[in-house]
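Given next, in structure tokens, is a single chain: the form predicted on its own.
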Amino acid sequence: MVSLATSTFSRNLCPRPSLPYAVRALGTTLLRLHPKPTSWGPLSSSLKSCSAHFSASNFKFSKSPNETLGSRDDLVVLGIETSCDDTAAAIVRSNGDILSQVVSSQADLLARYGGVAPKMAEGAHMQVIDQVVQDALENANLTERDLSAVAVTIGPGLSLCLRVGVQKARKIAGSHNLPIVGVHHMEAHALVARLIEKDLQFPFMALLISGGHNLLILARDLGHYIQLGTTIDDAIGEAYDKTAKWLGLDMRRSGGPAIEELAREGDAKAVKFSTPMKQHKDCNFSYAGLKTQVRLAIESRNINAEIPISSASSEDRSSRADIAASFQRVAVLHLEERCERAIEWALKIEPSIKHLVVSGGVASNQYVRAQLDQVVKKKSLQLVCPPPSLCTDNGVMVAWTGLEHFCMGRYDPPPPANEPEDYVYDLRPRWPLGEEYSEGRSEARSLRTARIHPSLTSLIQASMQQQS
């Protein structure tokens, strides 16, 4: 288990909405939103009003003007996530103070299977879920009296592991009546970029990539987001895990941080590797061929991936250090060529866009991030990436993406103390983050037979439509 120190950053949060009104997100009933407890005073402004709310179409909503959402700077927010390897809780106040951060990583099962295994990881969830949310409040000195609310990621992500989390905020909001919140985890890579940049507003672009997810978004507003660009197949962070595997690198830290250090030994040049969908004018991804040219490189060299990195020859050390660079300068020149064209669109759109946010886990790779920021520069846009412990999956986002819809009066509230044992989560492990910009749209099959949620764009802007 590793425990993060307690982090110092500060932004204000959380408007006075316009109408409180009825609002599905984890549960499964109709629900209204109740005012707050009179010790809640009023919030500082420094996000704009939305009334919007989670729910599928067909649901009714209510407008209860005497219902008024008070406002204050000092709600605190629990988030836990749990979507993919890493079990996460911390606890965030809507200043912007992160109170504190506690992840438990699943390195030694990567390294065994080589990437992620949705049934161990599972397991690895199950048995220190309790011990990181506690660690979480006592890392904060709160106890769950001290909470405002409960935020969980609820998608996209594996079935198994969202459904640890998601239980255990609802056991915590139901046992102590606290509002729950479920959170888009894409968005939350997104948001994060909000709690440490004070100058970032709507509208901005997002480029999220991660081992499951390559992402080009505008961000309109809270909850309002355009998709530019998808992956057709493989994430980046897939192409890292799978090269990474095959070059016998150690896997305990992923494949992403291992190829970046290996690339610095290796010839960047070395291998001509072909940059994928050079002939698609779009913003979408692919990384499956690219993947299969590393694979066949390797081949090619009899690079034997049972001897580790660590035992092999120097002349084995530097063919496989020339196919981590080589690989690693193709993967990222797809990024660059990508997010020229997506900064393209989007100012087209919203020509007032300042800012990139670059996050999710590959984020943290700094070759990464020094090609990205060459590319927002000549376009007169500034980069705003997390801190690495932020780009990977953790609890912080969780909260603070919570909090942002918290005070706009989008959650849940209080789930039974005691629900049955068979009880259907609401899991969303496909779950589209905005719509699809027309001039975007690939027929890729993949990409139709992911839509098996409405996005979380179209949830809220059909809930706008009803309320209007």
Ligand code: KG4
Contents of the next structure:
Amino acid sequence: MVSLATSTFSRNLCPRPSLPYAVRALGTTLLRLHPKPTSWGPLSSSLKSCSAHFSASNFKFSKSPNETLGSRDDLVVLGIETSCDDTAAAIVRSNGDILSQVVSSQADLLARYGGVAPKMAEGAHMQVIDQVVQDALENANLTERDLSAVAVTIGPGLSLCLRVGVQKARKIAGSHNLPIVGVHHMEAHALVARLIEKDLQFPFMALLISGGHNLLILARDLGHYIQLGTTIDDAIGEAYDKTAKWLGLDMRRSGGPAIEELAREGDAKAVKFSTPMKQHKDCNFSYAGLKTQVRLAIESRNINAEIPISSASSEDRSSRADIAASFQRVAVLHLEERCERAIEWALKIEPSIKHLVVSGGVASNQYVRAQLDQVVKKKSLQLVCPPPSLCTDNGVMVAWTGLEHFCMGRYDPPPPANEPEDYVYDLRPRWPLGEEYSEGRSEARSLRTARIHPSLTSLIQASMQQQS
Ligand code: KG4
Ligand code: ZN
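Next, give the form predicted in complex with this ligand, keeping in mind that what was shown is the form predicted on its own.
After this comes the whole thing, all chains and molecules, with the earlier chain placed first.
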């Protein structure tokens, strides 16, 4: 278990409240929580009026708002993340201090199966969730009674895994009469950048690159996103992981870091891989074809993944390193090309954009950062990359995003203290962040649309329209 306690970042949280109504984050009911704010008042006063209206729901706040919420710099939120294979919890204060951060990763399972098996991942989350949350509280020198709210990832992700985190969050919130905020995992990857970069105001762009997602978004406001591009098949992290597995690399830290390390020894021009989707002048991604090219290259060189890289001959090792470097060059070139076009599109919609945020597990890669830095400089923008521990899945991003929404009055009241074990939670395994940019629609996209939840942006927009 990795346990980090940091308090180096400091940032005032509360943005100008531009979305006047609250969305019940964990349910689908939209509640009117407070009247349109006329000026940027202190958070506590806007939240005060929010909570006063909770009588409309099944639950009521029993504490007075002042008792519950404190001043706006003093809000303390526990964030819980279990959407994939990391069990994470963290405590963040609304002034930006990270009071604790704990991550338990399923490294052994990942190494054994070369990927995430949902049922095993669920079991692993269940084994450690209590300890991870307890460590987060202890490292912060706090108890549940000191918390202002609990934030938890409700999607997208693996249902079985999401359920473990949501159950834990609701148990804590129910026992301690705390409000609860349901968080969108990809929004959290993007917004954590606002915790570390004081100047990062809306609107900004974000490239979110992880094991399950490749997203290019224009973040116009909190909860308001335009999707400029997404993957039509696999995400870049999946391509890194499969390449690492086929090259016989040590997967214990996941495939990405292993490829990044080996690629440093290789010749990135040695193997000619073609860049995906060259003929499609849009901002979508595809990594399935590149994966196939890599597999064929490995087969044609008779590389045996059963022989770990540590036991490979020097000739074999250098052949594997060439493939790793060549794969990485083309995988990242695809990102560069899409980002360049997306920046042009985004600047047409929002000419005031100054930043491109790059986040998600793959954003911890130094080569990715360096290449994308060149792209943004060419376009006179600034690159914002959270530190690696905040790029990969973590509880800080969930706590911070929970805080951002909490400040705007978007949260659920405390669940009942004795919620039954078989309660059906509102989990959103397939949950888009925003609506697709209409001019960027691609014929190449053939995404399954079944069982997709309405996007976060559309839910928030609908609630605003309902109230206007
Ligand atoms: O965001 P994340 O922790 O979990 C998901 O939401 O998927 O991302 C995990 C992905 C994995 O595919 C992993 O191989 C990749 O991020 N990754 C990297 C690096 N570190 C993690 N990929 C490339 N280079 C890295 N240094
Ligand atoms: Zn992630």
